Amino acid sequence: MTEILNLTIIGGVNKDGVDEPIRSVEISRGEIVGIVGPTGSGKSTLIDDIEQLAQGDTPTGRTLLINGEKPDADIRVDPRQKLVAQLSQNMHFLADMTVEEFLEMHARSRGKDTSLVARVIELANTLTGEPIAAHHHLTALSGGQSRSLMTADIAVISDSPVVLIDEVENAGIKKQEALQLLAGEGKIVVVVTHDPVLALMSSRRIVIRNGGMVDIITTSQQEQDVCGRITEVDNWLMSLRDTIRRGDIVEGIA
């Protein structure tokens, strides 16, 4: 597997034909990246560039490098050296499984010691109020906790360097340690968001208008005061579903 240092997307142009305004991004391990612009903008088609490791091969006229080169072509089409994961808002599993029995499975096929499966479940357990057993069957798990059990699956089985992350807002997990933790793994994450809470706590967002990449706003100081109190309240939010969930009474609103 490659070791992947830095990813430049290098632009290519708008829905009209036009040449994007930015013309190169280059994001670094460890680094959260957002990816903000109105609905049908063009979003998720970076994503999917990103995904595709574009090669000036797709609408867009992008290209993606790797360490400031172009990948290798066995790269892009073999599954085994696949570089990019994604976790999207619409996701669920469909082998009839156990957690166990999966994240084992994964584990091996990646040539990693399966005493990893239980690091994966108490990971998993951090990032859901619904709570995960070894042996519950994939196909009985609800999206959250899909979500929250790809991600720490990601973040210590999986090899690919690279996370994209369209629209989990509204997906039932915790969002802000989901990126977290994937970042402190030194994952490059990049994430399609109209949250104002994951959109802050990126390092830069890159703003897309018409298809295309337009302007790059770094986060500043002020932004990231901003997002420690709307996170408090995001949190609050989070456990009072989780109370209602549960079947309980709600106490202690003023």
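Residue numbers count along the first chain shown, from 1. Basically, rigid core = biggest C-alpha set you can superpose within 1.5 Å across the two forms. On a predicted model such as this, the values are computed, not experimentally measured, just so you know. First, how it differs from the form predicted in complex with its partner chain.
- When the rigid core is held fixed, the Cα atom of D113 travels 2 angstroms or more between the two forms.
- Comparing the forms between the two forms, the C-alpha position of V162 differs by less than 2 angstroms, with the core used for superposition.
- Once you line up the core between the two forms, the Cα of H136 ends up 2 Å or more from where it was.
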The other form holds:
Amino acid sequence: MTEILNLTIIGGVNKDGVDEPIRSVEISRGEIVGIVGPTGSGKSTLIDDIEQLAQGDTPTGRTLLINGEKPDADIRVDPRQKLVAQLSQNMHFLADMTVEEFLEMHARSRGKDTSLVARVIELANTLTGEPIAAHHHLTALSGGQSRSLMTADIAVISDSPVVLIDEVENAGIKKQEALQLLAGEGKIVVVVTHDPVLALMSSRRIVIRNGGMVDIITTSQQEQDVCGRITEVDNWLMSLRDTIRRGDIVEGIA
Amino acid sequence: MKLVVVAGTPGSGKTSVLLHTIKALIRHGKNPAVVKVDCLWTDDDQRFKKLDIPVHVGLAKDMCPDHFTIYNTDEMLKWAEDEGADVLFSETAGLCLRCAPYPDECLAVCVIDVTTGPNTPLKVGPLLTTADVVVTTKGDLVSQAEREVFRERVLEVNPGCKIVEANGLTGKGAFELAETVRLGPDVCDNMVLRYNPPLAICSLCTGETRVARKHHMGVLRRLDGFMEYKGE
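Would you mind generating the form predicted in complex with its partner chain now that we have the form predicted on its own?
Let us now look at the entire complex, which starts with that chain.
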């Protein structure tokens, strides 16, 4: 697999067909970049462009470069060579098979060893409350279980150098742990989010409006401090949630 | 003249994907025309007409729509030529999945919906296995892992095909498909089907409505798989 050092997004057009103001964004290895903007503004479309390594051949006209060069056609379509792993908003499984059968088939499609399946399930169970078992039917998993399973799948089976995450906070899983797991070592992570913790954990955030990239904000020191404080609040909320899930009584404010 | 035969499972998004593909071809200076074949009713022609291209509807009624398409291919090509088109899209509603409406000298496109689950590619038969291009739609409704498993399943039954991941709503995949059409084969005079139609007809095919076995003739297959000929 190609060693990825950086990814370049070359701007296309917005929803009105007008050139988007940001003409080029370069993201380096090890960096977490956020994508922010109102719902319907085109955040997922940008994620899709990255996922398929658009070459001016999508409705936005954007072009993606890897290490400053056009990627090979094979890299774009063959899962065995795929550089991008995506955790999408949609997590309803439609495949009528067990967790184990599905993961084995996915490992095969990625040219990986099927012995990784147990590791995926084990890792998924660190992110979700109610454990997932190999014999469970995919279609019967809850939203949180499905997302945990796919997060672990990306970390172990897909294991691509570029990871795209679309609204990970919506599923009631441990989002910071999930993000750390996905970021792994030296990956490029692009995360669409409205969540202040996740948005401020990124080093920069691309602002989308009307289908176009209109600004890039670098996370300031002040914002990083804010992020630290809201992380505490967030962890506290999470522990309260666990207390309530366990069926315990909340005893005052810690 | 290029012929593109587009078939696929019902509701998979054939028309939506085609609309985007045709727009991309028009931008390339091509002049496409469409024949939409359906069984009983369609209003898809209204959608195609908005693109300001020649559109023709064929209703197969009580004939199999794929057989109807084959039987009328000459006439469709003649019509498209008279309309000044250089690419004819023939969109057909494949139903029984027993045969495939693809001549050898066409670009055979099978549109299939990933939300139907990863076992579907094994059920679609020659419509999928003899296609040049397999267009998978609605991939945005499932996870990447599920898309990849689906893709693996398609390649299991048709290892040589080109897979295009498309989205009828956003137009994803249309540019790629348009490019494949542009580089596709030209029609020749003596087209031959890639896959044989059902190997025989029975008396039901010709209008017999009585159910009892004694009323049926032709080449018939029993529940246990045994095939026999009953006739005069």
